[in-house]
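Quick heads-up: it's one chain on its own, the form predicted on its own, in structure tokens.
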Amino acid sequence: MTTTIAVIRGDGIGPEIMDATLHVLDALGAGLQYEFVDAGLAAHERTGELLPQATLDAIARHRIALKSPLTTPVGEGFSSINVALRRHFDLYANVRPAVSFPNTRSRFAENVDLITVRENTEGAYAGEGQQVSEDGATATLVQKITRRGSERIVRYAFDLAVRTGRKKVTVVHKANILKSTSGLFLKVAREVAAHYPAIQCNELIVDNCCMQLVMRPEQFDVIVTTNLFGDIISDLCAGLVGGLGLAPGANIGADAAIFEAVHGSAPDIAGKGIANPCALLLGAAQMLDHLQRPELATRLREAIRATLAAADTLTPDLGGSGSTQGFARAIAARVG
């Protein structure tokens, strides 16, 4: 079975890690064809637009995109191209696994295996209603949480737990202080949880959650939370397992899904051939799961783990002296 996906090669180190990832996917025999489209600085240089209509059309047509990091220029266009993509396609679920791998610079080498499910379209992170007073002394924004948005993200988290055999969902909130917005989110989460009696539901205030993650990350399974809290918590979780170089992300909606590395475009090392491709490769594994090819996703993750364990082609951020393509070739050799 052949599937065509939209591919955004990205900016900075994006093209390097995308080439590495596609090399591994081809070696895996994933049966994928690629339509290459532009966004970010690369698109702006070619078309004068940061997010061309042709790119949006390709994602809508194929319903799947694999995306390298993008650079949003300061002072023009969107505040964030990633946020613009999420809004355009209503990609309401941001799914970020954090898993311990060998030979990473991590304080938790073996006991982290959790997923953060972040509401992706509303809340404070959406940046609605931002205003600064004329005298520059006061800034405000609107934090809007809806029943619909809360229900669908919490339901997604519980369905994910059922689908992947996980046992617990932790609802993270600040309802003790933000009684209207976090209060509504927590109220809806409790209503949804009642429909999943086989899944344990736990509730944590966000500050306590952060402390517990640092002290005992093994207690967590699936975390579900609002947009801004999820942005912070998911990066914290990446820090538990060695950093953003090992952090993939999926942005999933009813009609489209975009899979990515969540780190930035790292222009300081672009073109040097030393970027770590693991985050995008793990994002590709999420994509294969989404395409209902779990056996291929498992083979890809196992090959990444084996290559990290071998430690002979690690990139500098992982403590080695290997190259992006050398690391990718080592993974490709193990996916068969």
Ligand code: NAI
Contents of the next structure:
Amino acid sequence: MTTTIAVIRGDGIGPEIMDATLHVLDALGAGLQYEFVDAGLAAHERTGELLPQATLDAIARHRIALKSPLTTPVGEGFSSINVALRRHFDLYANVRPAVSFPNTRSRFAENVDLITVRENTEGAYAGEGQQVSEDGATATLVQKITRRGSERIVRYAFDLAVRTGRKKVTVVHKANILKSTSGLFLKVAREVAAHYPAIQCNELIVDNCCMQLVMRPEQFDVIVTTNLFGDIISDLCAGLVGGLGLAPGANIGADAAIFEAVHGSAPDIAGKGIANPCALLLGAAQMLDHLQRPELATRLREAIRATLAAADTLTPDLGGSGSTQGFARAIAARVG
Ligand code: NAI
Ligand code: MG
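Could the form predicted in complex with the named molecule be given as well, to go with the form predicted on its own?
Once more the chain from above appears, this time first in line as the rest of the complex follows.
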């Protein structure tokens, strides 16, 4: 079976970590074909556009994209391309696993294995009704939460738990204070949870959740929450397991899904061949799960784990002196 995916090589360290990732995917025998398309600075230099229509068309056609980080040029008129992609394809679920790996300089190296499912389209970040009064003294913002938006994200989280054999979903909210918005989210979450009797559902207020995550991260399995809370919590979770070099993320909608590393284009180390490819590789593993090839995803994750454990090809961010390509070759040698 051949599947074609859209591939965005991106900016800065993007092409280096993408080449490394595709090398490993090929060694894995994933049978993927790639259509290379541009976005970000690379696209802007070539076409004058940050997000060319041809790129949108390719993602719509293949429904799957693997994407390296993009540099958003600083200056007027440029909004984030990542946000534009999320909006265009209505990628409502931001899915970020945080898993302990060896030799990652993490404070919680052992037992973390959780996934944050963040609602990606609503709430404070939707930017509705942003206003600053004329005298600059008062700023307002509309925070809108809908039944539809809440239902689909909570359903996504429970379906993910069922599909991946996870046992527990924690609904994170602040319904005690944000009675209308967070209240609606919690109410809908309870209704959805009732349809999944085999999955344990518990509720946690967001501030307590942050404390619990730091004190006992191993108690968490799947976390589902609204946009702003999810943004903060998912970074906290990335920090628990050793930071940006190991944090992948997926943006998933009904018609398309984009898999990526959480980190940016790292201009400070671009072109040096020392970027850690693990985050994008773990994003590729999420993609394989999404393509219903879990056995390949597991083999990829195990090869990454074994290579980190061997510690002889680690990149400088992990305390080693290895290169992106050397690291990738060591992983590729283990996926067969
Ligand atoms: P960054 O994540 O690119 O870099 C932060 C620090 O982490 C730097 O010191 C960098 O060298 C290091 N780092 C990041 N990824 C690494 C890796 N794989 N291996 C080793 N070290 C790594 O964040 P920054 O500097 O704030 O942003 C740079 C550019 O990236 C900006 O143009 C920003 O807009 C863009 N960006 C793009 C994202 C995306 O496309 N998803 C996400 C975040 C930022
Ligand atoms: Mg964030």
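Superpose the two forms; the largest set of C-alphas matching within 1.5 Å is the rigid core. Remember, it's a predicted structure, so these values are computed and weren't measured experimentally. Numbering follows the first chain given and starts at 1.
After superposing the rigid core, the C-alpha of residue 137 moves by 2 Å or more between the two forms.
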